[in-house]
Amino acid sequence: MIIEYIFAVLVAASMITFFTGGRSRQFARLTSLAIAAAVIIYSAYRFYPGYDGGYISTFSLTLSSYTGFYFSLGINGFTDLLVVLGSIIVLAALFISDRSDDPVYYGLILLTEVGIFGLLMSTDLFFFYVFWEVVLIPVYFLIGLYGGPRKDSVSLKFLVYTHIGSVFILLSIFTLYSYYYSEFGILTMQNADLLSTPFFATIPYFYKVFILTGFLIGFLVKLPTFPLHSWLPDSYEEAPYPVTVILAGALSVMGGFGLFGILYPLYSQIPSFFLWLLIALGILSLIYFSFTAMFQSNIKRMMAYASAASMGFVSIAFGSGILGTGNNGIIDLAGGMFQIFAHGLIVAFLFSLLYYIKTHTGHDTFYGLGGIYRESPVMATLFLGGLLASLGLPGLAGFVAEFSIIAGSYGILGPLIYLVIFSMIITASYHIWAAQKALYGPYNENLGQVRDLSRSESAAMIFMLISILVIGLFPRIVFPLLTGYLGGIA
């Protein structure tokens, strides 16, 4: 069973990485990267051959049976694209890091990466949380050490908000725990044991609702769906480049996972108002968010905007779901999660892209830039494949994503499906109008003579555009993992 031993690994070199000195960014860019490397060789060994759902790879250590703590792990196909997912986003973040003489900036950056696996992998809700919790301490001071000039504030305003939301979910399970010793007599954190439906049916209403309420709170924060996602245009904006792909990337998986990965197994016991709810708040997340996005003068905020909106689909993807019935139901669930994975790559390819123009012409709004394209058509032709993909162009990851939850999903909606329609061309409007601006047209000689990407850095960034393209072109790369991961459940 290796997912533990890369667990380890992970663990171990987020520890080691502290005490490297000058040499921990390659420490951190080599561990990340054999990390990577490892999990997808994995997954492509243990997964494709015929995955039809359920953990392929589990660990146990029980560390008191009295109190039901047990520090297990378990990845499914589901989980493994995250995971895949969340190599790369850090591998990102690493590779345009510059603070090569700071290693608690590398330490901190690894540390969240341990986080982010441990929630994915972990099947007891105990530990689920407390890597939930995890990731949220590196950011902050990843923020608070190394942003912008509001730094202080909004790397509280980050800290505060989303630790508020973490609150409602151990509130959650803390419930599911007490229900389940007084139903069986037996303590327990285990995921197979406290979301099972069976169990599930038993606890009254009231309380079905309330740990269904504090669940989602949670999710949604980190999503993040309107009105909770006050601290995102701040810290996405203060924080460092690197530190910004970790947001967009890595904290909307946190909430898409909770939604799939956590609640998901309840799919039965969800009341249709709640669901319906989730809907709603999809809808006018993509409603606001785009226009909001609309009006920014600052790309890195646009984008921001733009992450949100798209993390909509997701809320409408589970809510129709699992409110529909047959293949549409099935297209639906698995285009949402499939969103999830998307989303993550567009999102690190742009900011990192982002990061780019921000260094060599030192500027990131839309007034400061112009016609980049004359100097650096390397770097404005990248950036123009990321903003297609993130509107969704036909041929790209961000379309399969977005046509599988219309199609899955206008039976449901009905009417409504239009305000969806509506919300993704004004999306179109402002990323077609954003690449005219800041790429195209007259050239603003005020910017001098700017530097394209060096080829390192052109690899890199075409690496990450050929996959995007490879996944929109052939989703059968990733669907079977998410209907195999559906079929399992059901």
Contents of the next structure:
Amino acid sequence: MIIEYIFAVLVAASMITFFTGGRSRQFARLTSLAIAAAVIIYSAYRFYPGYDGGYISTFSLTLSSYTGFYFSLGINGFTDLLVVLGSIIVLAALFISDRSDDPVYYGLILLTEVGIFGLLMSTDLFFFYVFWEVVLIPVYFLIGLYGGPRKDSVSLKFLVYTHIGSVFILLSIFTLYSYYYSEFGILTMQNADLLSTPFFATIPYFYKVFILTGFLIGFLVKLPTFPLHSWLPDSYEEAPYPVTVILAGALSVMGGFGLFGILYPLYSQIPSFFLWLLIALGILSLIYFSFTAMFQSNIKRMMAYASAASMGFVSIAFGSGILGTGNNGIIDLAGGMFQIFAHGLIVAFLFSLLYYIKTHTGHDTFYGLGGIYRESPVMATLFLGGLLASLGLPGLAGFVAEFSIIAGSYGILGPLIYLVIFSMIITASYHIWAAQKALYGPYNENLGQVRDLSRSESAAMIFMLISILVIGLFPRIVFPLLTGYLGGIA
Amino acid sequence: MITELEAWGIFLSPLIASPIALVAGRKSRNAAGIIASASIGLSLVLAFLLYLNISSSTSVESQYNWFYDINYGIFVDHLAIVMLLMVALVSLMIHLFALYYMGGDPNRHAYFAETALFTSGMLGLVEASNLLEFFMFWELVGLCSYLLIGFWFFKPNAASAAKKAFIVTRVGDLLFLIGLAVLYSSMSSVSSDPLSISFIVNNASRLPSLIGQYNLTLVSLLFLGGAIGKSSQFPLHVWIPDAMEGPTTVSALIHAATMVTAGIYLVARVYPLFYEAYPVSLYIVLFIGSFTALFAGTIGIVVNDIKRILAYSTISQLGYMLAALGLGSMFGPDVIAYSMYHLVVHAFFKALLFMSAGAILLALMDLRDVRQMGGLWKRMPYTVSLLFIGSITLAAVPFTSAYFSKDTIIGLSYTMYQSSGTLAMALPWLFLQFGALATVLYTFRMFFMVALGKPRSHLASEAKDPKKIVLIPLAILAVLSLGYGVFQGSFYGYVSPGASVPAIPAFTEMLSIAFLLIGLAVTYFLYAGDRFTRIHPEKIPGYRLLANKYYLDRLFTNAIAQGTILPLSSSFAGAESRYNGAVERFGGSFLRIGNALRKLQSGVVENYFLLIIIAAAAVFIVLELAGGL
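Based on the form predicted on its own presented above, generate the structure block for the form predicted in complex with the partner chain.
So here's everything in the complex, that chain up top.
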């Protein structure tokens, strides 16, 4: 039951923030810190002693039993991990927010956290959808009110594009809802009913495909996957840095949760051409985004594409993991979920550091930077750490996921694995190239004196890098939650 | 239990010392070097204790779960202990010398933190019980080499050499990673610990039936790709000559102890994968190794940068080690011992060569061109004598240790050619044999140009020996280079039980000595005085090919990086912006439709009623046409 209280506190706090006036920054930071601490302590307490699948802490409130609307929450190993990640991402975003006292700004960020928590915890598709939309609206306002010079058109594009994706999800949900009624005469929105394999198996093939297509479009827009990514580069670039952290961390969490949390329970019913389509789109995304990233001169835009590329691993893992058998399939799927988690941590770290580079030097393009290691060694070293994590260096969180996916999917992908590896070589090249151009070499004297990170800034960043390192060195902290979740479904 | 703790301590000691050195170095710069050296000294002591403990038994092993069905732990057998002792000893010597060599650098605390981490990565790699753990240390070594090559980050050359080293070795690393994926996916159903090294070592003969020879061959070739990248074999050797931009002690570490030998060690470590695969695996190992031995040696003859001469010599010598492993299809797994012996001997004399070159460069203010040196033997007698010992060992002059290690490999390749009877098998032998000639030529060309004649620059005429105490580590390595040959037989028997010193055909023995004499005569004639200044190498056929390093660097930078990858990336980025433009136009046209429809919202109630009636009429008409209500 504890997690519901945490959630209730978060909802209340996000509302209160709008009325805190000049204290809003402090209030929002403390709230998100408290929420993150509570969530982590809760997970350690509930999941550490051993977890073997299924929902923990379920809660249900009947709203209208006739139409089957219940407000029901629950949490399993996978969603717990994402809730932890979401709270860390919001915390990081608030930590680098410098808008001194703008209650609307901080309220909107906390409202985004409400949406993320809600959609992850809902065990009811109706409320899942409601919270899904709750994330989009505040992000739209955050870009539209606080973004860069093109904020009006970019925020509109973001809203329309991602909303069209969401409408497909709604369509699929209502198709499931009406089929369940025609099958059993019961109106229900519960995941446990609508996403159960025996029920889904009774749906005619055409409508199965229809439902799955709707879900997939909605989820792949968020992931994002080529060719449904057009909202991404502009939104990332125009959004203020804290919002970029949320976009990169939280929206990919939504897409990944859609695949592994909503669709995975139906795994045996997903036609194999869907899975192959996901694998193909994943590989295509990896290559397309990697090559596109290589050519960017703005580091923020480059990292936006790099982040999208690494989510390609998630859809590859989903497709090949379901097709795979035995241990190979399990490590593949677990690797895919691990990648969502690792990617969230890494992009939050990278964009936070890029924010400091931008504010301390005034630049986030290669032309403006150069050799800044000389003036700000701590900042440069930490950014190098972020780049190495992002390119998947062993010992850091991303590698565990990439290894698990590559090892698990080889049996399915066969020679296609060389394409994945090729994209990893490209990824390594432009990351190291970025480090060489921005951090090393002769100092760009136009920058004048550059301030290094302050004590509290570097403490926070070192803490994040150490968490990425700890997750990479001791993946057993999170792996059992994922394998437990998979075991609970199989 | 004690032995296990010793084994963990070996790599944990420098690993823990690294951050301590960094932090302590902020207060006192000199403390960092002492902490790093002491931690590696401790590793050496622990490795020696472990050596005493496991000499009777065969191995120490312990496994713990890392995640899912991947374990981590310690696996030390005779092969690993030899490597551990070598790495710890040579690294310690280099660290002690670096106390002097890096003594004036303002960032030396970072330097020592990184070299300690570098050494710890290599020690961990040697001891790893699981291939994924092995891979993690493998990448740690790669990362440290990246940081150390770019240590003087403000030099554009250093930054770009570091980048090149990282990306080129990364290509090999990712091939290795696919190899791990193939091995994992085929082992996961037959073993509870799919990537265990001891499983591979202890179940050699069962491997083909467990995972099939095709998979074995694929895995071994992909692992070989990793080894080629790390051990800078043809065609992924291009990073190592540029890597000379780092401090010279870093070059010594990379070339002798901590990095390039990792690739050879990988092949030796998982040798059953190669041995039980289709024979083509080992033939490829043999051909790549022997070809590299000659190929890199010939480039070494025309290079003028003293550190780059040594770099090409490393590539060439690593080729001998790899070729030795490739001889296993005829001589069985005993070749591991032959290869490892050359590896250890090479570590001694290459560290010696680099450090004595480093001492010379310090006296010459980092003037690396051998054409500007000359006459240094008189001016720096101790240092150049040490360089001399290193050089005669490198050239395998009889009764130095490399004479035993290298001529064994050449002799065996000849025996293999003789017994196979096919002409193709003469190639490896010829490569190796003429590689030895090239070795003699580039070694003595370098040595004579450095040591004899008259100084050809002002700096060279004023060079002086450093204090004798700093040369002690070099002297220790010099003794080992000269005298380690006496342990040949016992080394072979220790690494590979039952292996003994093979008989060397008299023919190759004679040929090697003849080549040595020819090489000495030619280089002495040309380079002992200043005769070489009168020859114009540009006019000699083949010189341009060699001086351009067979155009391979250009192939990589121009044809692949600038000719293929960049245009591809530019066209992807172009496609992306066109695609985004198209999506926006599509969305924009919807907005325009919306604007047009907005005009219907006139606010006049009559118009709304009219619209409702028209719409209702349309619905009824459609329903009527569709078949009625």
